[in-house]
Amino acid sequence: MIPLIVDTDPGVDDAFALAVAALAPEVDLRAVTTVHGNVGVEQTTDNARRLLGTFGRPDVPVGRGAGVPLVHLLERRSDGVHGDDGLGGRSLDFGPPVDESPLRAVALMASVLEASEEPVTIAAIGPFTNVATLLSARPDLEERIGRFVLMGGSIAFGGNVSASAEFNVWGDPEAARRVLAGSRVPTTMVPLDLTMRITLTADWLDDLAATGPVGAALASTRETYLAAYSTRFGHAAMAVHDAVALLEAIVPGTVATTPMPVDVDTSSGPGRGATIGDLRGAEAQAVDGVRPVEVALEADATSVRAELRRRLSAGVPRR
């Protein structure tokens, strides 16, 4: 079983990323930590608690993490795409909601790592500053550490909070850049390149809603998130940007990488947050000495909506 770390803001998107790994059964889920991003972490803690307690696992412990970045404020959050709970308005509707960890989230991640027998995989799908605190808080444990999967960063998308700057990478760049730039850790990265490419219909939420309470429950989330990608693509649908890290996270090869290095803008200009991807490959490795981070950039789209359904359709496994 791949053991696995999920660091989370949900967040209607991180909502069926979490059913992902959470229903997974080829997954040992350690812990979900809690970071501030589409809502403040307070309700991101509170919506993790509910969403595990729906899925049947309050076996999973939940760490609180940094309610901030590590340098700036940040400017807003994104009530308007998914709502003021950050799960379209029916946050109350999950549950019951199970036990909060006397732990904090760097805490909880450290205590999983120091105890696991194998590298444990970190799927980071909120702002990185939980994770970044890690690496520089406990350096000797980076080695437990087989892999990070990152939702985030556009390598020539462009943004989706501002002209140049996606959604996590913005919320902390100091500490995206610390994860991306500054890590050994193999990083695979899964940006907005692909993620707006795999989308979910009207239609297809419909039809996971007939499939059981897990299905209902997670296509019900959906009025405020579809409305905004609605308006944006010119049809009903909507990204489910996380919960494709998810799946690469616990099904290595859903997508397909390129090696590069990336870099992160972490100046005050119109460029904060912008991720930085340098496609001269080899040559620019060999000239900077910046590791490499895989890239996800290509994927089957149909395969992967055809992936998500049958697991989040599957309903709450017996443990």
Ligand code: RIB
Contents of the next structure:
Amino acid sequence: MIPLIVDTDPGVDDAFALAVAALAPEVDLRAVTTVHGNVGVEQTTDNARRLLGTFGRPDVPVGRGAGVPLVHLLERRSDGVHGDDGLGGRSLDFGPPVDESPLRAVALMASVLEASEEPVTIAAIGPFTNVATLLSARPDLEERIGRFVLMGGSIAFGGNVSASAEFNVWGDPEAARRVLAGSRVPTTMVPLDLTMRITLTADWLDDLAATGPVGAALASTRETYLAAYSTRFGHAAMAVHDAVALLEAIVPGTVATTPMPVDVDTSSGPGRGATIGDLRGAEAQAVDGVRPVEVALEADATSVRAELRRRLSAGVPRR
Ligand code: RIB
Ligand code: CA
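Can you switch from the form predicted on its own and show the form predicted in complex with the ligand instead?
Let's see the whole complex now, leading with the same chain.
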């Protein structure tokens, strides 16, 4: 079993990712923590509670996290790509919502790490504010984190929320830099370079919807998200960024990685939130002293889609 914490800002693709985690027989889902991002943290928390209710997981504690970034407040949010409620306008179709933990996100993460007899994987699929706060508040727990799997960043693809920045990093660049460059936790970063190549068409979603209630619920969130991909990126298909990251967290080796130091532009210029992968040789990299992370640049998209369909059509296991 893989002990897992998911930090999330549901979010349409977060919903696919949470379903993969909640339904995976090989995962011991210890906690879900919520963060500002696609929508405000009030809504991401309600969405996470409803999603876990839909997936039959009232046993999983949900800890509410940060509502704003570490340092600079955001002037705007992701402009409606996920719908006003974060789930394509269908949030109320999910549920019943599971209880919210009395522990807030960082306290809940810390309690899971303290209680665990083995290292815990933390999959972060929204802005990394909670994870950075955990590292700063409880550096003693860093050794109990087996691995970070982060959906975020971009090496050569460019940005999605701005010309230079991917949304999760843009949502809190200082937090992203703390996690990517300021931690020693083994880290896999799953950037847009890969996730934008693993997309789901309307036909694929229709097929998923026919597999059962979980597939139907997930497919129902597509409207604004799929439309956005058609109009903004010219794709008649939608990227499920977070689900790719969760598949890697659950099945290590799903993606092929390249080790490289990754730093983050935390300036206030047009590059704010850009992730800079250092592709130079080890000697040059050592000069800057930024530790390497595993950057996922390749995967078999057909196999990933097939694995997603298999796991999302399996239905809610009896517990
Ligand atoms: O850039 C993609 C990321 O931003 C995904 O995590 C999506 O859910 C949004 O949060
Ligand atoms: Ca997300």
